[in-house]
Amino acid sequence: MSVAIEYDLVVIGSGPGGQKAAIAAAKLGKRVAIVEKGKMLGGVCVNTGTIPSKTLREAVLYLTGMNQRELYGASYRVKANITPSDLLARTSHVIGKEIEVVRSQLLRNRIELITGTGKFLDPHTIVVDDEQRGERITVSASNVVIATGTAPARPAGVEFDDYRVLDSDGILNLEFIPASMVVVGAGVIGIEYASMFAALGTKVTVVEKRETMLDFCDREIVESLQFHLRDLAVTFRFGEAVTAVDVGPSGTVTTLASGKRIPAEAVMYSAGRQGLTESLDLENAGLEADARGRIFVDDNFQTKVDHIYAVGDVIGFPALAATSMDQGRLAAYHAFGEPSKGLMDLQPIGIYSIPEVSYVGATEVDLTKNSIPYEVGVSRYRELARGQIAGDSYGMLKLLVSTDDLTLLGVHIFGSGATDLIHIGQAVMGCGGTVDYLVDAVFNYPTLSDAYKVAALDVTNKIRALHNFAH
């Protein structure tokens, strides 16, 4: 056994959380190493998750001419016969570029990249096995950040062949574009892929054991999204559980607990994700994971072993690249006693369905439950010049405003550019601004951002009517 190399911080995993923890520590002048197994530099985010799925979405939108159909007719296409290689050419190009960016950032910050699978020997010692080279390295760490991420959960009894029955990782290696598809699970990933395939002309059936989808979102927005997807020939089967998936030479049949049987050329499972903690030998560090492989942390992302932190998807909700990055940075600051403010409560949620959904702050359900009086301002894209120019007549923006002090309590957007537009509302809320700012601010015209002004005027008029009545 070679002598252990000593580091101030060893990060296990190079996804968004791991990268930002490593870079933050390096900027503080610490000696840092990242342990990353095999060909996954950048983690799930770059290789199989966030980046590829959003790139795939962009390719789908472009090649199908989806966004232009309102102007040029339902038969409009940029390319008549879209093949998987058309879609994946763009994806592999972007993944390659992103991996280069990650590699050069680590190099620039003098962070050592150790390739292999890391596991704890004791709370301060990590052994890294590089099976490809047949090497074993031992490192000793004053502090550790676990950022191993997750993999798609694969239910027992389902035969995944990565051809007809796939999970959200396998979907990126799809060999054909199915004419029909069953998506099991109406979570964020399930809905994103269901809408992409629907845009490609696939007849999609979404099966979800709960009675609704995307519970955490605004009800009206979810209904709009559902209506839009039904328009693209998506069928929803809520309150239904899958009991079997049979694969034959010509396709699959999915059997539901209610006795329904759905034939389809392919089945995609998005049944949640499992923390990648099995190979870490956590018990040697005095730690354990829950049934979903997740590690429990406190508000500083510290585990119950003081010098070991965990960040990103491996700690559970919200499991977004955006939040993971900040968690990594804050964990590194805490480990080295650097003052930091902690994560703001105002974290935007973005769902890259077609069309997009994004929100920040409270929903109407939250406010009603907590007896907080509010009024709603709505703007429809079809009333905006930019909405007409862009061919988006279904989009909408909703402001929830306190009738007591006019502060913004929540912003909910459905339609083109939602995930970008949300940050205007987030900024106003983060600075404690009121709806008056949006009424008085001048927005570029024509833009979709102008929706804020329209919605702000709408809600202000309603609140004025209320005050007039009272006086």
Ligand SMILES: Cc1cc2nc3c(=O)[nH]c(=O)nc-3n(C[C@H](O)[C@H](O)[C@H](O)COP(=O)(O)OP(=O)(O)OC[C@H]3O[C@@H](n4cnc5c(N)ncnc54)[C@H](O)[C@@H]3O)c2cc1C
Given for the second form:
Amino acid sequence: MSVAIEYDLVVIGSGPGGQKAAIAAAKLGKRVAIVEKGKMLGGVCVNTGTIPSKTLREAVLYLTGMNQRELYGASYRVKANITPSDLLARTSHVIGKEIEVVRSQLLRNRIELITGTGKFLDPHTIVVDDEQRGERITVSASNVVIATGTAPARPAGVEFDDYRVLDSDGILNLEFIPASMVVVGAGVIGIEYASMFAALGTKVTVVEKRETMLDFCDREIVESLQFHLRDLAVTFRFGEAVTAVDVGPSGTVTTLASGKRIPAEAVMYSAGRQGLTESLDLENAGLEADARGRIFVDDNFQTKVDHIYAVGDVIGFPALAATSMDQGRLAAYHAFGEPSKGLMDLQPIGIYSIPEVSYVGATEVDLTKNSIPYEVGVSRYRELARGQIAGDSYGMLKLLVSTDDLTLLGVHIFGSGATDLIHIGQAVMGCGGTVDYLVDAVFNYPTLSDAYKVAALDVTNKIRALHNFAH
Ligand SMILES: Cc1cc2nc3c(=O)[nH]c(=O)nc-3n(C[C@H](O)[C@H](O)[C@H](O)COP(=O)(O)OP(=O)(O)OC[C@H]3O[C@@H](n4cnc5c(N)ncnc54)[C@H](O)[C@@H]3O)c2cc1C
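Could the form predicted in complex with the ligand be shown next, to go alongside the form predicted on its own?
To see the whole picture, the full complex is given below, headed by that same chain.
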């Protein structure tokens, strides 16, 4: 049966971008529907990406006792033989809860949830096929938001058996904790999983085509991260390409273009992601995607067809849940004429490696390239009382401060709580504050936030020395 229903907004995809677009429009009093295929309510974020990977990481940190070893010794463990079910039990519990939260938010906001795969019939009409029930409905809308996200890219010639050769989706059904593993790709996902397995005691080899990793981050912090991962027995093979992965009964052998052969019990691929646009029949809406399935949008998240927006991973970098949510909200506001400027140039980047990394604003490389004079203030966790109490001797916080007007240009953090702590710097930057605020403000003690004050004093002393020289 086919029914045509009129909506103010139809959103395709219920990940963070789609959800927030739908909710923002509903709060403006609009009639909204969200289309989601199969069993993926909450999107990649809830089902296969952010939520499971961060829950898995939490389980790894807890059960291995990793963060307590500085205090209780290298042999400290909460559980000696950690099994996949120890780790995955926590993951499925949290996923279940999060799906319920999403469902209830949609219901509360009277957003119609339509189950099935959506595709364009024309620029205002979407056909939704519910393959399981064998049903098809047609909906029409004044505005459309495409938030269909991505799936892991699987290179041709590699046989993924989801047992020994896996991607970030397959890893969530892992049947054993491998003693050794090759991770192909040193992007954010690859490094996060390399960290988790290294913490579990797996001997990890990371193979990366480029000569460096996480190029968008502060170089000093990436060096610290590499040092820590090497200390956890991670081997890096930079500037190396994989030519073959062979699977046998007892393991795998990964062959590199340089001729090296790396035996390992498992191989995890994290070599990019592909936008989910193929089944959308974009041409019926007058749109197209690039070779990686991404849709081009302008600063308002509008595609070249004015009433069709695209948000989240399907538009490319930075492809984070955090940014996708705000893109969704901003797209809905723009569609319905609600003013909002957003703060997209101050988006934080969080990498849940072990230890974690986070930053906001410019890097030293950016500032140097653009000839913007700055000074650096550093605080080391080992000099903070909270750092000693927590047993984190390696963490550091770095402030980049303009020597012209003392504004904060960038904040870079490595260590415990980095992804939370970053928001103090972000707030100061967002409000146009200077480093003086961090010098003058009184922080709770003992906290890791105190790192801001220590780094602010450090940079202020350096800038004073410069000032004294000039006068
Ligand atoms: C392993 C991993 C770890 C991550 N960790 C983090 C992290 O720590 N922090 C962070 O901020 N981000 C993280 N991310 C990224 C984050 O998950 C994504 O940025 C976010 O999920 C993207 O949201 P989205 O709205 O674009 O849609 P997605 O979450 O990708 O969801 C898209 C939805 O659209 C649906 N869909 C697709 N096509 C159709 C169709 N034709 N009809 C109907 N429905 C359709 C899909 O089924 C899916 O449910 C991680 C990603 C991965 C893979």
